[in-house]
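The chain below stands alone and is given as C-alpha cells, in the form predicted alone.
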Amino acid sequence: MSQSLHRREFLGWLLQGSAVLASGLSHAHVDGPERLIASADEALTVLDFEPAAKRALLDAHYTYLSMGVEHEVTLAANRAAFTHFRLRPRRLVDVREVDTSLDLLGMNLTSPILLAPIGSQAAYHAQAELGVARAAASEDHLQIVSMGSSTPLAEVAEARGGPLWAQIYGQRFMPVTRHFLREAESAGCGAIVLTVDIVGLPTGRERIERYRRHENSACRSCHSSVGGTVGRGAVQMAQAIGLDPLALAARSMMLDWEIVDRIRDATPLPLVIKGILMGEDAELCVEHGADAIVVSNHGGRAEDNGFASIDALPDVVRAAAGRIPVLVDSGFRRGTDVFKALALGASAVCIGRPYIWGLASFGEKGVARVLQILLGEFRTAMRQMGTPTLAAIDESHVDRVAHRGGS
C-alpha cells in the first residue's frame, strides 16, 4: 500500500513537471523571440536584452553597439563559430553542487564570466560604468574597465567594491600610458589589459561615420570619457606648435614589443595582454613578461579578418603551453558559449555586447540580470557535462565538428 502511494506520488510529481514544462515551451512560442520585454526580470535570455536596448538607444548609439568593421565577416564569423564545436555529455556524475569559482592572477573570483572593458558607457545609460560596477559587485564578477571611461575609475572601483582590472591602449608617448597606469595602481586595480589588435586609428567604420558624431551635440554630451580629456588636451598641443594631431595619433598607437617591454617595466601590476588571435604571438606574449592573455578580435571591430576567436582559441591555448592564463571574447550569448571555451582551454571568458544590452535597457538591473542568465546557462552546462568544477572542464567535453563542403 505504501510502495504504491510513494509511486503515485512519484508520477503526479512526474506529470506535474512535464505540465509545467509545456507550459514554459507554449510561453516561449507565443511571445516569440520579437517581444520587446517590459522588465529585466521578463528576459530569459540575453538575446531579449538587444532589442530593448534598440528601442532605448539614439540610432547612432545602437548604430556603434551593434556594428563591426567593412563587411562584417569578422562579426558574423563570432557567432557562427560556436557551431564549430559540439559537447560531449557524461552521465551519472554527481553535480548536486556545483562551483564555478577559480584563482586569476591572484585574484579568487567566484565566476569565470569577465565584464570586458566598453568605454563611453554613458553613451547607452545614464548610471554608466557605476550602473555596471554595482551589478558586478551584486552578482560578483570581475569588471575590466575601459581607458575610455565614462566616468573616472577611482569613481567606478569605489562602486565595484572589488576586483577590478584596467584597460589601456598603449602609446609610444609614454607619459600619456604612465599616466594611466599610476591611476590604475591608485584605484586598486589588480592588473593592466593592454589592448593591441587597434594598429594606428580605426578604419571601416562608415556605418556609424555617416553620423558625424564630432559635429552631433547629442553625441559629444555623452562622449565625454576620461581618456578622450586626455586626448584632446593632446591633440591643442599638437596644433598649437603646427603638427597634424591625427598623423601623430595614428603613429603613437602602432605598437611593437619594445613598447609592451616598456609598459611592462613602468607598472608592478599584472600585464594582460588582449587582442590575440595567433599562437606565434602568444609565444612572444611570454617571452616579453605578460601574465595573461586575451583571445580577442575585439568583436569584429578591429580588422574584418574573419577568424573568430572561438576558432582562434585552441591554437594560442597550445602555444601558452600552461604557462600563463588564456582568456577570450568575443561573440559569446550563451552559457553553452563559456562552457566550450572553458573545454578548449580558457581560463575565463569576457563578455561585451550583453551587459551592455543590459545596461541601455535597464541600467543596473539589466546588467545584473545578463550575469544571472549567462552564470544560470553555464552552471546547467556544467551538470549536463557532467563536470561539478571548472577543473573538471577539459577537451574531452567538446568535439571539433567537420563540415563537408557540397558537390
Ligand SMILES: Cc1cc2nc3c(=O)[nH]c(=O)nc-3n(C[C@H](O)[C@H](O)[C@H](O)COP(=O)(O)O)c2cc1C
The other form holds:
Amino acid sequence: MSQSLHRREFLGWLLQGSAVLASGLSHAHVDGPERLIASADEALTVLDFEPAAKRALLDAHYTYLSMGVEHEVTLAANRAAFTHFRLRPRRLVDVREVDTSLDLLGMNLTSPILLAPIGSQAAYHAQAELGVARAAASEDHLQIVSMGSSTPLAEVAEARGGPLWAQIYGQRFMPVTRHFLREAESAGCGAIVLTVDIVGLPTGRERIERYRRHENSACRSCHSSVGGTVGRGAVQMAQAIGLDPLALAARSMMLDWEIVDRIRDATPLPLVIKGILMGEDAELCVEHGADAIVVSNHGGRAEDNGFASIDALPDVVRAAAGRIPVLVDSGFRRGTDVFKALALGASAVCIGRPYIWGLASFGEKGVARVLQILLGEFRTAMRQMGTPTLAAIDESHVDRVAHRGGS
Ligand SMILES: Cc1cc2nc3c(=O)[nH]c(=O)nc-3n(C[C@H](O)[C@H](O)[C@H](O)COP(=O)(O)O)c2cc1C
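Could you output the structure for the form predicted together with the ligand, given that the previous block was the form predicted alone?
What follows is the whole complex; the chain from before opens it.
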C-alpha cells in the first residue's frame, strides 16, 4: 500500500469524527471531596442539584418538594426498582449518529424526556414556570404546566414559544374544569393531561403537616397559584350559600369514568390520563378514548402502595397493546433509567423533582443543565446499547432480574 493511500485513509477516518476525543480524558480523575456545586455548569449528574436546592430553599419548601406520603415506601421503591431491570447491550453497531427525536400526539419532539407538571413553582425560585419555560425552549423539551401553576398558562406559553401540554385535576363541577380547558385551548396547548391519582384532597402528607405546626407564616404568599385563585372563587361561592367548601371540593375531585367521558367530550385536544398503574385501568383508558397514558404514582405522593412506576410499566404497556402511547414518570434520575423505560415500551419519560432542583438552585440555567445532563446520559446509553434511534430500542435490550431464593 502506498504512503498516499495511508494518508488518505487516515484523513477520512478523522473526518468521520471517530477519534481524537481520548486525549486528555483518559486520565480524568472522578474521585474527590464532595462539595456543593456553586454553578449549574459544575454539576456532573442531576443528583448534584438536590443538595444545592436544599441549600437554596426554605426548609418548608424543600420538605414539601422531597416528601412522599406515609412511610414513603413508594417514594423509595421508585428508585430501588430500577435495579429490577438490567440492560442487554449490543456491540459493534454504527452509533456515530444517535437520533433522540420522536412523534408524540401529532408533535415532533427532539427528546423523549418531558417536564412533568409541578404546581406552585414560585415556591422554588422567583423565575418559577417562566424560567422553566425558557430552559425548555433553549433545550427544546416538552413542558407540562400544572393547573396549580404560579404563572398564568398564556404567559408560560409565550415564554416557551412553542406548544405546551396543560395538566388539570378534573372536577365533577364542570364549570371549573371547562374554565381550564378553554384556557389551555386559547394558550395553544397540544394536549390536556388529566391527573387521576389524587382522589379528593391530598392526604398522607405527614411530613409537611408536621412542618406546618411551626411554620413561618410569611412563607404562605409564595404558594399562591392560578388554580388556587379559581379554587378560592369557588370556596367563596360555597361559603356564601352556607356550604362547607372543603367537603364540597373533596367530593368534586372524586372522579369516575363518566366524568372522564365528559372531559373527553368537552375539548378537541388530545387527552392524556396521568396516574395509571394497573393494566385493567389502561384498558379502560383506551375504551374511554384517551390518547395517551402516563404511568405514574405522582412521585410517591399519591397513596403509599409500594408499586414503583417502572415495575408497573410493563403491565400497562401490555394492556395498551400499541393502541395509544404510554409515558412514565416517578424516580427517573439517569439516562439509563430513561433507556430502561423505553426498552420496556414507554414512548417517553417525564421528570419532576430533578428540574425543580435545577430551578431552585440556579433558576433557568439550572433547569437547562438538568435537561442537558439527562439527555447527554441518555444519548450515551443509546450508543452503549447499540441503538442509534428510539425505534431501535426494544424489549430485547432489557431483562428482569430474577428474585433470589424467594417465592
Ligand atoms: C412538589 C410536587 C408538586 C407536584 N405537582 C403536581 C401537579 O400539580 N400536578 C400533577 O399532575 N402532578 C404533580 N406532581 C407529580 C409530578 O407531575 C410527577 O408525577 C412526579 O414528580 C414524578 O416523580 P419525580 O419527582 O420522582 O420525577 C408534583 C410532584 C411534586 C414533587
